[in-house]
Amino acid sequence: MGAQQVRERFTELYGAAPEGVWAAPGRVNLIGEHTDYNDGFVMPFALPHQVTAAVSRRTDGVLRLHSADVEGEVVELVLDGLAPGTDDDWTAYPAGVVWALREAGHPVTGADVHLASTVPTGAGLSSSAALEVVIALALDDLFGLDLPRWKLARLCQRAENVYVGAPTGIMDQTASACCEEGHALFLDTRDLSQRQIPFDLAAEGLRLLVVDTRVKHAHSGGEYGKRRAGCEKGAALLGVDALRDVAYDGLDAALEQLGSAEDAAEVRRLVRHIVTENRRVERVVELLTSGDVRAIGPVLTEGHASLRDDFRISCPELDLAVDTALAAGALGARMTGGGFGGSAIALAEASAVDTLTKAVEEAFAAAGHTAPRVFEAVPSPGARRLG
């Protein structure tokens, strides 16, 4: 649905004019994942895929919701009412947002909402961070606070955090936020500090495919949080403050420092993850530097097998994706995202990517998976408004 369809339902469900149209995009994340929560090194990219919004201002504490994805009427809600556990809906994601901005202490009076999505959700494209930084970005503009891109999406994570309950880090929405067309952004999300890398795969002939398995997840589950809890644990042992700071050439030492016990052995794999993701972050960075994007492509590879093996987040049909992306011609293949599920990604050379394609399709069907849904990630542009 286009800014124009949008603007029109609004109008439909509302009775007047939206004041402005927005967008914010989904993320794939290209290399750097579970480090975003250890103070580390990420480097999403945004997509095509956008949610939407068509926004006017209320002054009478009242928010309206609408979403052309869900079936449903117009959902009201008294803003004087939100608190973090009242909602598990897909409101929570708009609400929290209005719930964290007000907490701050911005004056948010209230407002009318109509969203349309084509970020698909549970793929592990960000959904939720989008959603949340299109409406962060409206309410920015029309009560004119003025806030950084940095702190909306601080406080979008604030929301997802706090009032959704979802333990994620601090990368997707700064990429929605943040991110810009024709660039990976290189953050590091101790200090927010930004490098946007050019990544013009077209250019090198090159295209990056996502294959998003129809495997959906829910970050709010156990399974997250229990990888996040394991990783704190881990720097409490260690003695830092973050698994970022461990030195990775002082893995071996720190992971000497643990010890072998059987209760150990998770936190070992967890810390080697994040410190050898760290660096895979920083290798690419080099690569992408040096104009060498193809050699990318094994690093990319390195960064699934440690999610599988060390991390242990992917699932059979991630691997499968993965496995048969590299045997059809991909020069890298990984899951991205949170894992349990969602999506993959192959970077390939250009003229080989009808047959990675055919590939892994017949190779799901062969299986028994839900067919998988293929296309390709373009670098795009951040969080905007459209009119």
Ligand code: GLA
Contents of the next structure:
Amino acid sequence: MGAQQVRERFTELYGAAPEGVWAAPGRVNLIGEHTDYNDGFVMPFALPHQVTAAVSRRTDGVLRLHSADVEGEVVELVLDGLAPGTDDDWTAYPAGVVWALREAGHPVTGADVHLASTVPTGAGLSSSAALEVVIALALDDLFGLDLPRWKLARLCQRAENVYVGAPTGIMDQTASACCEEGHALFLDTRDLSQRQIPFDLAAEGLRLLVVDTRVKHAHSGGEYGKRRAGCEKGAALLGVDALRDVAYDGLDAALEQLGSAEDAAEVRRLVRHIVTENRRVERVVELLTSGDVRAIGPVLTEGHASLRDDFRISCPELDLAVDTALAAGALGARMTGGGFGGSAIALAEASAVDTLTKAVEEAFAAAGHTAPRVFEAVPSPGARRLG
Ligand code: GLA
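What would the structure be for the form predicted in complex with this ligand, given that what you showed me was the form predicted on its own?
Complete assembly follows, chain above in first position.
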């Protein structure tokens, strides 16, 4: 949805033009899954799909919210009444950001907001992080808070963890806030240090396809939290702060150490995924920086096997998308995001895109699954003011 359209609708709804229009993108994670709450490495890039927000300040302690994507009237909330766990609707995301900003002592006195999103929801593409980040950036600008991007991401994560109640890591919000066009973001989630890694697929004659399986996922459900708790248990049993601290060449020793512990088999699998996944992120960074883009394919595919067999968060539709893409010539493929549905990605030669897309669509039809949505992901800009 264009900035102009969002601006005009705001004016219709609220009777005056907005002070500004901002956008924040969804993301695809190239590699580094479930590592972000283990102080590990991730490597997302921003999608062209984004949430656009037209926003004006208010001074009377009221937040008014409207979304073009949700049927309904303007929702009016009183800032002093905002409290974690009181809202299970979409409004909890923007309201949670306002709550987190105010709780951190920032003088946000109210706002009128109109939103429109092109990020598919429930597809593992971070539609909620995009929604949080666009609000945080708009309020940061309008109230002159001058917060660094990483801090905006932290506040958005707090909104999601505490206000919405989903125990997610820091990757999605940082991706939406900090990604740059033509790059993937190599992020160390321990200290939030970042490196922009050039990722110009088109120049290499390559494409990255996203297969949205249309199987909806949610992180406030129990499975994500269970994996997180299992990883924390593994770290405690190994006597480290986080699984990030288990070195790749110390993995065998760590697994052996876990051998006799209660529930050892499950914790061992979780630990193995996190430790090998951190190594895969480092490997992909090495390959991309040395210009060997095609060679990341098998690393992505290994990552999928690890998520399917060790972390156990794939599902039949994701496995079918990955297996079919590989059989149709993809250089590599994996599920992306939190799992239990959502999307897979496939790296392919530009010339293979049509065959691959058709193969995935046919395989889904033959298996009786809902038709997937297949589209190309181009590394796009992070959150920004549009006007
Ligand atoms: C979701 C969470 C992220 C991250 C991924 C898995 O997208 O929001 O913090 O944990 O799952 O890598």
